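A single chain, nothing else alongside it, follows as structure tokens in the form predicted on its own.
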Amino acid sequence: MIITIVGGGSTFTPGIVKSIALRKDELGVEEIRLFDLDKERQDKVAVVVKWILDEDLKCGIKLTVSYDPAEAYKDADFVFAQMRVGKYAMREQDEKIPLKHGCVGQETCGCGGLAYGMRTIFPMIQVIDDAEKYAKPNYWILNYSNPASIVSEACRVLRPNARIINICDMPIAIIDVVAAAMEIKDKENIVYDYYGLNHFGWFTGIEYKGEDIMPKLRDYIMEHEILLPEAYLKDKAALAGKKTNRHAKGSWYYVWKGVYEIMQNFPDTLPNTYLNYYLQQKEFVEHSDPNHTRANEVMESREKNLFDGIDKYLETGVVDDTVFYAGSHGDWIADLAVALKNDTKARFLVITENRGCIPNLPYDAMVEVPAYIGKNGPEVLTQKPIPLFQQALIMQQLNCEKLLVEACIEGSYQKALEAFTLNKTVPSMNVAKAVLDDLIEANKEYWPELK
């Protein structure tokens, strides 16, 4: 049994594998193999994962370190991919250049999050081939790699029969903080109902054995006119901590202060965080700095405390385990795969071809929705018609998307500024194309040319 995790050299990396190695038995796993591009820092990240599994959980599962895909992917029965092309740098320009025009900055929505997916989606292609040619037959690609919501589509497209489900830990994110807030332990027994694109939906109820705990989460939201739990809100200084919620930092708090805000105007759902950035683009973009966005504090946090922590165990010996993020984010994907394996049909959101699971939402749209896993993939749950606020919103994000991809394998500038022209955070096709533009120039190493 081999797990074999693409963007091995990812902050994240270390959690991921703490978690499939406290699943050992139940993934019957052996091996774990890092594959990544960038060899410093996929070694200096090999460093923390060999300790994880050799000192800290002694488990016995095999490590191996590699650059070459032939070796990465040969006969594994998992591929986690969770890429970041270009890295923080190009993070960085997908936030800024948008700031700079007067649009939202964020990696994974409007132009940030086009601009990235306009650098994932051949890559990703590259994994799907990869894993045909090298790993077992039945392998499954579990996808992390954001803009999800555009990487799936670009998979829908190009590779249909792919054996890939495309996951996002954002709403799981938002139900621990939702737990925390209604000071529930065990979060494990909370279900909920939740529709959209990702980071682009709503949850529509969430019961805690078997009780419907949204009029009480609405009226603490209320109350506290943020969605944050009391500890973190006594101390505001927790909210720069290591052992804070990663999202619960910087400028991370207005993202929760938006649900608040949203709910105000909407208060029949919990809004997915990621709306905020749609349905309030003035005020976010009036609140970010231009100058330091949230790549750069995940730099300055993140990235900085696990790459200075690996140095302080080169240099000492001595491990500070409050460097590497693990729970929910490895967890996940983690699972997940112990419900393919075990063919468990344990419930969880993904990605997946609506096929008329969502009835007034076209039939090929990859929707985000609750599904049953079990060893032949996702047994999407079928839903009511959506109402029609919801169904706009979905439907002009959705378009974008379909033509952003369809910018991607065309090589085509006039679909790519519809999909900018398109995107609700863009004020106007003018600004589209600036926007475009910039970005175009600062992706030349990345980007297919657009003619």
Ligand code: NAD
Given for the second form:
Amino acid sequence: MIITIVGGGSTFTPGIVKSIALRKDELGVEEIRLFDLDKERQDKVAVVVKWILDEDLKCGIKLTVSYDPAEAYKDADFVFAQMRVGKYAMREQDEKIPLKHGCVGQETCGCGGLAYGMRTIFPMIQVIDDAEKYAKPNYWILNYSNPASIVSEACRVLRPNARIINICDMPIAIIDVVAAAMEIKDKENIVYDYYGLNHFGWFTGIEYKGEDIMPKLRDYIMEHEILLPEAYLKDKAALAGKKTNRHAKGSWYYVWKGVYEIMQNFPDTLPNTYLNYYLQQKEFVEHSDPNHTRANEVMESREKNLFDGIDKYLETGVVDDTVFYAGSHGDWIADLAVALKNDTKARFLVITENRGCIPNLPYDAMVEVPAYIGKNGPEVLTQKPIPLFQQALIMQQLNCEKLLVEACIEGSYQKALEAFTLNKTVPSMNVAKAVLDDLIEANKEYWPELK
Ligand code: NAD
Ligand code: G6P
Ligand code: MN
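Now that you have shown the form predicted on its own, what about the form predicted together with this ligand?
Following is the full complex, with the preceding chain placed first.
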């Protein structure tokens, strides 16, 4: 049983490896392989991965580090993908270029997300082709690589038979925060209903041990004027510290504040935090620092802490395990693999083709919805038609993302311009064109040529 991690040099690799190793018996895993294009980065991360497997957990799982797809994917059962095409340097451009034009500058939303999508579509198809060629015939690719919404649409169009499930950790991160706010320790007893696109969805119901906790949660958010639990807020230092939920650090603060602001106007559902960028685009631009964005925060914290920690270990032999992020992110992907392997029919939120699940969205929309996971993949729960407000927002975003995918495949400038113009974060077609042209220039190395 082999798990190959593509994007082995990711800041999330140590946490994911830890989650896999802690499920060694359920997964029957014998070998973990790391695959990345950046040798220097992956070799560094491999040092801490080896420490986790051999020293920390002493679990007997073999580690292989490779830069050759034939070796990395050979006979793999699972491929966990988490590539950041263009790395943080390009994330910074995705965030700063739109901001220069007065538009939301975000990694996966708005123009930045479209740019990141354009970079990631073909590398993701390469992952599928390598898995088809070298991995076991019944392989599963579990993909975190962003922007997951655009990536999943491209995979649906270009490789409809691929055994890939695209996932996101934001809804479970929100549930973690909800559990902390509601002082629920056993979050596994929380069951929720949800619909939308990736980074564009709503919780319609949240139950704890059969009790509807939405009213209590709404009261909490209205009273505290934010959805971050007291514990995080009391200790302001925690917002920059190491031990807190990583989604509570730095500029993430506005994200949780935004949940309150959205619910003041639309109190029926709990919004995915990413809806802030579409419903408060003006306010986001106002509180952004165009010279210091989230990419800078991550480079100065998560990335720096990890690589400094590895250097320190190499010098002193001492590992401070707070230097790498471990938690729900790794648990979610490893638990999903357990459900697929052992046919458990456990409930997960996944990004999958609609096929009538939400009756008033297109059949072929890639939606994010709850599903029961067994050995043949997701079995989706059918839902009721969604309200007009949400349906219209979703259709605008969906068609924007579909046009972006078509633009990338066909090399069409026209369709790219339509995608940018259609995005709700962009105020006019002229701004769309200006941002697109700057992003084309910045992405020369990565994007297909647009004619
Ligand atoms: P990172 O830059 O630390 O790691 C990404 C790694 O991918 C780098 O080592 C890079 O060299 C490698 N890479 C780039 N292109 C590659 C390719 N074509 N083939 C193989 N490897 C390649 O980034 P990070 O912050 O740790 O995030 C990793 C990825 O996970 C990103 O795509 C991020 O958006 C995504 N992510 C997704 C979710 C989710 O909810 N879906 C949550 C967290 C992170
Ligand atoms: C959430 C989202 C991911 C995104 C990440 C960014 O977890 O679900 O899709 O990649 O946030 O976090 P960061 O700490 O890198 O800003
Ligand atoms: Mn996500």
